[in-house]
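Take a look at this single chain, the form predicted alone, given in C-alpha cells.
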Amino acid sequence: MPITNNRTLTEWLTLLLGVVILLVGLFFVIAGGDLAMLGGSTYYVLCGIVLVASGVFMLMGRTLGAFLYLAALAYTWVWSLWEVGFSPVDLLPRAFGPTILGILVALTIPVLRRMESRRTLRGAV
C-alpha cells in the first residue's frame, strides 16, 4: 500500500519554518561554541541547543517546538535587556529578528496542534 502525504500548504511552511530555526540553531551552537571559548557569552550555545531541539519537535509536528522557540525568545529578550538595556539602537539586532520568527511561530501552534492530533488518531487506529 503506497504512503501518501496530505499535507496542506500550511503544514509544509510550518515545516520550512522549523527548517530554518534548526539551522539557525546549529549556527548558534557552533559559532556560539567558538565565541564562548574565546570568553565571550554563553547565551549563543545555550540558545542554540534550544532552538536545535525546537526545529526537530517542529519537523516532528510536535507543538513542543513552538512553546520552546517561545521560551528562547523569552531568553533572548532578558538577555537583551540584560547586556544593553533599553537602548532601542542596541535592541534592534539583538531581538528584532527573533521576535519576527516568534511571531511566524506563535502562528504555527494551531497547524502544529492539528498535525499533532491527526498523528495521535493515526496511531489510535
Given for the second form:
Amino acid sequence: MPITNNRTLTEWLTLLLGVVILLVGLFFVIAGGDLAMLGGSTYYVLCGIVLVASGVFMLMGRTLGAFLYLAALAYTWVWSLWEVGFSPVDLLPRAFGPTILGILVALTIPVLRRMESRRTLRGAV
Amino acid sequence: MRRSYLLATAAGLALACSPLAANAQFAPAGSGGPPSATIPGPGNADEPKENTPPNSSYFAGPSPYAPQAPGVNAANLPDIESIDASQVPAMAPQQSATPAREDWPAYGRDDKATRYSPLTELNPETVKRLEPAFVYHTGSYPRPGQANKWAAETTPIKVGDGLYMCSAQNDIIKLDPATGKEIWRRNLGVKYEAIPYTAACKGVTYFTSSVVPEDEPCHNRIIEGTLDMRLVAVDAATGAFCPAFGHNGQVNLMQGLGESVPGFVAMTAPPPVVNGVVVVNHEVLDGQRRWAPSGVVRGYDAESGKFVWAWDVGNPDDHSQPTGNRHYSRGTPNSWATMTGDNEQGLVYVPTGNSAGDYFSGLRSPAENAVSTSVVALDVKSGSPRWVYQTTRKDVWDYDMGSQVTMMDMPGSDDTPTPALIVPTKRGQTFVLDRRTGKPILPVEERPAPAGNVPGDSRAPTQPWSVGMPALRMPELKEKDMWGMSPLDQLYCRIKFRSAHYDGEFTAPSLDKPWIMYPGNNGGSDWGSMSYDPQSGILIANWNASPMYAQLITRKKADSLGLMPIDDPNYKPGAGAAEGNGPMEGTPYAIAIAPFWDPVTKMLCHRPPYGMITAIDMKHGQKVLWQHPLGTARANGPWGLPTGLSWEIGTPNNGGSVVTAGGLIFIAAATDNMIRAIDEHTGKVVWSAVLPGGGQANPMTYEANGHQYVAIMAGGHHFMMTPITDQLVVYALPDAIKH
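Show the form predicted together with its partner chain, please, the one above being the form predicted alone.
To see the whole picture, the full complex is given below, headed by that same chain.
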C-alpha cells in the first residue's frame, strides 16, 4: 500500500477502526477457538475469521473491509436472536457493542471509497 | 458510547492475553503435581493427641494443646463455674413472648422470629411521606491502616423507652427511640485483631430476671455475645455491668476451646434465652485447618452466667466443661447463624454449618456428618439433640445454614394447626418441619447427586429437595447464560464456564480443574432470614443467585501461594485467609475460591438477576404470590463504577425484611444502597430512599410517642463492596419528626 503524506483525519480514524476490528477479530479467533475446542459455541471463531478479514481489508483501504464487517454484524444478529430471542438483557452483551461499531463502520464506507478511487487514479497514472 | 466500547475492547484484549494471570489462583489442568499429603484413612484421620509430634511445616498451625495466644481471653476473666440444669431458676415471662404492640423486643421481633409488626400507621399510602427522623453514629468503622472487614449487620431492639443496639465492635448502646439521643453507652473495648471474617453484631438480647426484684438494677438486662468471645450482661436502665452475672457481668467463652488466636472464633448473633438458659454459638473462620477450634454450642444460666451444658459433637455424651488440658472436640461443625428458642418445647433450634476444612469431607467423623448443615433441636435442659434435620448431606459447598428459622402454625387438614418451623437454606430449598419431631410437613424428595471427583472423598448418593415449597433458585447454568458488557467479556466467561466441572447444584469439588458452585455459599437465603405475616399467611423471602468458582489445590501449590491458617506463627493478616482462598491445613488440599466473575470488570459472569424477592402464600398451597428482582443498577457497574441506572437488574443482597400489619414490607439488603417499602400484596415498590451506606442489615420497626418508626443500620458490607458507615438511619412521618 503506497504511503501518501496527505491522509485526512477521517482516513486515520478509519484505519484506527480497522486496527480495532482486527484485534477484536484476533481475540475472537484465538479465544473463540479455545471455546470451540472446549465444546462451546462456534460463533466466535467463525465470526472472528470474518472480522480479521474485515480488519485487514480496511487497513488496505478497501471498501470490502467495511462490507465484511457488516456481514459479520448481520451474522451476529441472526445468531443472537437464535440463541436468546428478543431478550434485551441477553442481547446487550451480544449485539449492542457490535452494532455501535457497525454504525461507525458504515460511516467509513465513503472514506474507504475515496481511498479506493484515489488509489485507482494513482494506479492509472 | 464508542469510548466505552473501546475501553471494553482494551479490557477484553488484556483478558485475552492473560486469562490465567487474572486467575492465577486457579491451577491449569494437570499442574502442581500429585498431592503432597497422603489420602487420609484410619490412623491419620484423628484429631492430634497431646503427645502427637507437632507438625513442623512453616505453613501449619500449632497443636490444639498449645496455650491460647495472648488476647484470646480478651478481658482476662477467671474460669466460670458449672451448675446443674435443675439449679437454673424458673424464667420470668419475657417481653419477646408477647411483644407490646409498639415494641420490637428481640432480633426477630418475637419468640417465633416472624419479623412481623402489628403497626399500621405506615401503609402503602402514608409511607410515601416517610422522611429521615434521626441518624445515630456508632463510631465503629475501619480506621486508617485497618483492612476493611466491616459489615455491622445490626438490628436494634426496642422495649419501652429504649432502642437497644450494638456497634459493629460490640459497644452496647441505649437510644431514645423518638429522638435518637444516646441514653447510655457501654464500651467493651473489642480490638481490631479480634475481628474474624467480619466486624458484625447482629443484635442484643433483652432478658427480664425472675431473681432480681423489679426495682433493682439488672432486673431487666441486655445480654450480648462479642467478637472476642465474651458473654456480657448489663443493666437495661443504666448500662452498668450486672455484678451477679459471671465475673462482674462477663463470661469468657474461650474457656475449654483449646488453642486459638484472636479472630479465629467469634460471636456475631444475639443469643436466645430459652427457659432461663442463654444459648451461645459461634463462628469459626472457614477454610483454615481441619483441627480448628470446636463448634461447640453451650448453655449458661441467664441469671448467674454459670455454665449449664455443652453440646460437643465429638463427645456427645459429655455435657460438662473440659478441665485441665482438655478441650472441646476440634474441627466440628460450627453454628454462626441466629438461633431460635422455643420455650414451649424446651428446645433451641440451632442452624449448623459444616466441619472445618470446608471443601474436603474425607476426614469427617460419622458424628459430624450426622449434624452438619442441619437444624439441630437441642433440649435446653440437657444440651442433647432431640431431633436433627439435615438439609445437605456431606456438605462441601459451604451451604452452611445462615438463616434464623421461623416458627409458624401450619394449617392442617383438620382444625388443629401443626407447630411448624420454616427452615430457609442457601440452596434456596425451604424446608417446613414439625417442630416437635423435626419431620417434614411438606413433601421432600431424595434425588440422586453426582459422585465425587477426588480420591478418598466420596459424595452422598442423594440429596433432599423440598418440592412442596417454591424453589428460591434459578435454573441450572448454561453456556448461553454467560453475560458481560460486550462479546469480549462474554466470550471470556463462556471459556471460564466450559473450563470448569458443572453437573448442577451438587457438582463435587475437583482438583484437575475448577468447579462451579451454584447457588453457592452466597446464594439462596442467608442470615437476613425470612419474615412471616401470621395474619395474611404471607412468607417473604429475599434470595441470591450468585455462583462461586473454586478449585481444590495441592498442598505444594497452597504453600507456593503462601496460604496458612490464621493461627500459624508465621501468619500475617491479609496473607490469604479470611474466607477466600483457604489453606485447609490438615487436609490433603487447599481451596482457591472466588465469585464466578470476570476479575477485571468485577462483573458476575452470568446474566442477571442476581437477587430476588418472593412472596409465598403459606395458607393456600404454598404458591408464589409475586416475585421480582430486588435492587437497581444505580450503584453497580463494570469496574465497580456506579451506572446511575434505575433499571431493576436484581443485585446481590444481604439482610432481611420486615412485614407489617399496614401491608408493607421494609427491606434494604440490595447493593444499590437503598431501602424500600414494598406492598405486601402486590409486590410493588411504594417508597424508597437512598442510604448513606450499604443497607446490609435487617430493618426493624417500632412506635414511639404514638408514631411509627423504621430503623436500618446502613453499615455496608465489605464482601458486598458497599460503602461502610457507622450510621443507624431511622425514618418516620413528618408529624412524628415535628415533636
